[in-house]
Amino acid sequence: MRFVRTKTLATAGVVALSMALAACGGDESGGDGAEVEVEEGDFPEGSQMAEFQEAGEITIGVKFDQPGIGFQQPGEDTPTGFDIEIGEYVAGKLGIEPENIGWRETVSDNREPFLENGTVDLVIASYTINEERRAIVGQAGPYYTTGQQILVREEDAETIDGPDKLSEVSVCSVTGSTSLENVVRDYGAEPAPFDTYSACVRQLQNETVDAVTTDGAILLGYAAQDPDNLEVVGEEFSEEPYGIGYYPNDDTEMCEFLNETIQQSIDDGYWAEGFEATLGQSGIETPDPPEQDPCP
């Protein structure tokens, strides 16, 4: 993604951010996305947004092992993926240059602790919104909605073709994810938790587990990396709305800023361009963007 700095005034405490669409790249983990103007706005005094703008830097927790969503190529300094595109857009609205965005690898099990203890300022890490999490941290959005599916070895695609075939089947997903809870509770799967989805995929390839489950968008990225051996099966059987995590959860100004930022990215065409450059590279059609939940 390329950034251009400008200066503008905000209304109602929110920066007006414009975007010029640019051609996306073609590497396997996503594209270069679109051009974003880094803008300086007039935020409410004492707000987190004003503090980030004054500091000129921000730390965002993202995944490093999810192709198309948040993926760190060996030897590269900056991860790529749709979550990264959203994070860079948010940072641009705060007047933060790209080199001053700190990307911190954040796995499913430490997203709330990282926000609570200040390790990261925001979490944009395939972070499904639910009330249990919202009791601890804030979650703005959603900025994208997907659904849970199943990844299997191609040789098992006919016998494990949906969630109703998971009874007593060894299924891997990450510790702390809603996906593993769903298949154990609703379908009788035998849980095989690991810290990362990439570890789960390796277990599947090594025939240590029989299936991997999480959001379909994530699984399609892995299947695209090993199309001769891995296959995503069945229809989506849950709804997973991705939100932006912030702290504390009663910071209404932050929630409203993030929701308005998401909506701005949709309205100006950036959202679709970023999707096509990342998740769209795995063959997913660009969906209709979601409506944001009301702020508390």
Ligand code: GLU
Given for the second form:
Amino acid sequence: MRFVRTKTLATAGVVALSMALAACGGDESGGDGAEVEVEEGDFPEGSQMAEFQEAGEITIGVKFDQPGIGFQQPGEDTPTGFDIEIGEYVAGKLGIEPENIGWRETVSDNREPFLENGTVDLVIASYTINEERRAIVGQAGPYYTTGQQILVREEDAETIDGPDKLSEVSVCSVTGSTSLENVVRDYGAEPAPFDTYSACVRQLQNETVDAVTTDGAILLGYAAQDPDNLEVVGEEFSEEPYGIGYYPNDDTEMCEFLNETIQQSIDDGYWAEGFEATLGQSGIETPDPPEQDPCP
Ligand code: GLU
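Please move on to the form predicted in complex with the named molecule, as the form predicted on its own is already shown.
Let's see the whole complex now, leading with the same chain.
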């Protein structure tokens, strides 16, 4: 699966985003994907949105190691995944072409600091909305909701079959994530803390740990890459609504812009197309789109 980059329309004020499926391992020419035109918004003077529009560029913090969500293929110049699709749509509303988006890798633990210190303008990185985070940064959305699950080696799928087992086995999760917090607080687990889920998955593959826990949407992406060896087990045991991080958290105009933009992407069909082309490839059915929280 590949995401085909944009074409610019001659008309100013419209950014055309095109998505296409190509044969696995094939080249960029395959596929006849949908194309969505995103009309540039009109923003109040002095707003952050007007500033981004004026600058013609934006820096977005995303994951680089989560297939289907935010994934940087070695040798490619831009990442792919559902978070990237959402980022391109938001940028389109600001009149920014995809090639003028700076994709910056964020890991779970540096998302708030990167927003606070201006390393990134927005975070779209499997970023669960919660009150602790909203006390520090703004989080618009959600644009998607998943839930926490467990990834194991196939031969362990019958024995490690739910979160109650996590206190008895060696489990890996990520510093600064709700995933790690949830299993410590609710299931007495003591996860080995790593910086990224891909590092956890390597630990699982080389048998240093017996389980990895985080959002199902993330784990299904890894399982799809190693289907003979890895399996996602059990039901979802938390709710993880993904939001778009912005700063400062009292920028209500920004929150409203992001919520409206998410809703437009749902209404014009881009959201579902983008989902199918990315997380859909990990075997996840396209869900009903979520409703956005009211802005503070
Ligand atoms: N969605 C959870 C979180 O934001 C886990 C995934 C992640 O760490 O990115 O903490």
